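The form predicted on its own is given below as one chain in structure tokens.
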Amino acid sequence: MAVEYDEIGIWSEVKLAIIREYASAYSRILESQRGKSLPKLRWLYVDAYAGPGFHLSRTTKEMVDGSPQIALKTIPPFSEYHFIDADPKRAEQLRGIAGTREDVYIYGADCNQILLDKVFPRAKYSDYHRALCLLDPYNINLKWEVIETAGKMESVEIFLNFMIMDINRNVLTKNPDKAIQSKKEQLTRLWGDESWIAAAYDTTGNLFGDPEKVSNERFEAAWRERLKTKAGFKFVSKPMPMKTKTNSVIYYLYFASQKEAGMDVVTDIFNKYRRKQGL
């Protein structure tokens, strides 16, 4: 089956240059400590929409390494790889990258029942396994029990896209009455419930109590909160704005963990970015 690679943006190289730099950091802390005094220990990197492996830069007209391949060809290697994608070409792809590889597991299907039937079991805290996993949706299909399930695990940590263009583009509209039904549902299962939309708006900015469209940024601090007190993330990142030339923003880049170790090395990281990108 043939495959069309997905032609991406510098934001997308920018988020895949990040990923390299922390799945790296990660595995090498997790090796430390395995060496140290927990033999049992074992990590997997998970990544609910992988893709093809591969993408076509749009600024240099060359194939580059996707978060799959990246997530191969780090050293020290994982103990496990779980990718997945809902696209039966893109899953052919990937059994074609692993090969005979009996540490790579490929699911061709929705990501929401395969994380939480196939895939977080295996990352159990009491079995001293851990789990890196790149929650990275091509829109709002992403549904709130995944994150959840996560961050009450505890062995888990998350890169998460938020994608505020689609979100603005097709639920936050000026005028909610002219949202899309089907998106605004999309929004609370990813949100968890009904609260976006209190989160969203304000009525109290005007004389008769018409609701008004928040700001990005505010509507990202609600989300950022949430991650925090209702999933359970001790610790979540301010996150990687990744805009366009026009100075758009189409998602956020969130972090999320329950160690402080993590947390100061994606900063340290995305603060370098945002140096690179005059943020």
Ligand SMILES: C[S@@+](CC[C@H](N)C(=O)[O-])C[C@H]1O[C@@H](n2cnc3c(N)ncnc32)[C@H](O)[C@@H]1O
The other form holds:
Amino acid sequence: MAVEYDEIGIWSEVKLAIIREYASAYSRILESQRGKSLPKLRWLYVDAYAGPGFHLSRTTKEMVDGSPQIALKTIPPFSEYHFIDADPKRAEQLRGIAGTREDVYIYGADCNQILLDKVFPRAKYSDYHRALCLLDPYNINLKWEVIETAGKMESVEIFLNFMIMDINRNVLTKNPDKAIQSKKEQLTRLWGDESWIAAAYDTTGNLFGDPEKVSNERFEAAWRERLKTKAGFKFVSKPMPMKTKTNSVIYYLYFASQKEAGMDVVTDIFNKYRRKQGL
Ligand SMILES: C[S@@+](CC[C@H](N)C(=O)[O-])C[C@H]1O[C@@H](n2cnc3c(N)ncnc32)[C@H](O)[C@@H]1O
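Alongside the form predicted on its own that was just displayed, please also present the structure of the form predicted together with the ligand.
Up next: the whole complex, starting with the chain shown before.
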């Protein structure tokens, strides 16, 4: 059966442009470090929610490269590419794109398991291996253990899509009785524990101490703090808010790294796109 492509809006195109620019800067920096004094250095591109490799642009109605294609076209190239997609048809499509290349690894399974069991062990700091990992889910099915492992490894930088719209619609509902139990459990797995409840509600603002949902900005700031203090990333960007036409935030795109140099490059890229989008 043929693979189905997603029609993507302007914000997804912005996300892809950001990935394109940073992947190229990252690979250039690593290549130059290898040339200077670290001949054993290898750098991996890891796409945990890879998608089928192409999308249909809502703006131009043309096919555009998805994140795996962008990574494969990056110059200088990465030493290895790891593409994971749980949808078997999409994984098959990615196999077709990779062809006989021995530097491309495709996995048709849940990325949470694959990252921990197969991919991150290939990105050990002590082996002089480094990785740029894109965590770009449709919803909140990513697990905290993955994020924390990436942070503690010190060799892995991440772009992370935090799906605030899924959280607002299904967990932090105006009427708490409408929250979906399985989604609450999913948020606990993403957050790492139940402290998201304290981060999401404020009881100090009104007379009766009834919990009131905090703003998106306050909730994301708590998440950002967690990436630093619990996962151990030294540098975590202020996120890019990716929005609908009507200006609601669909997700926040974060960058987290141990390296100030990476952070500086991403700050410039984010600022450029913030200005372009009038943020
Ligand atoms: C937002 S799309 C990825 C888009 C892609 N990063 C890009 O920018 O071109 C999310 C993809 O994740 C896949 N997916 C969903 N749950 C997954 C999981 N647990 N593990 C791996 N892939 C998953 C879906 O099949 C879908 O193709």
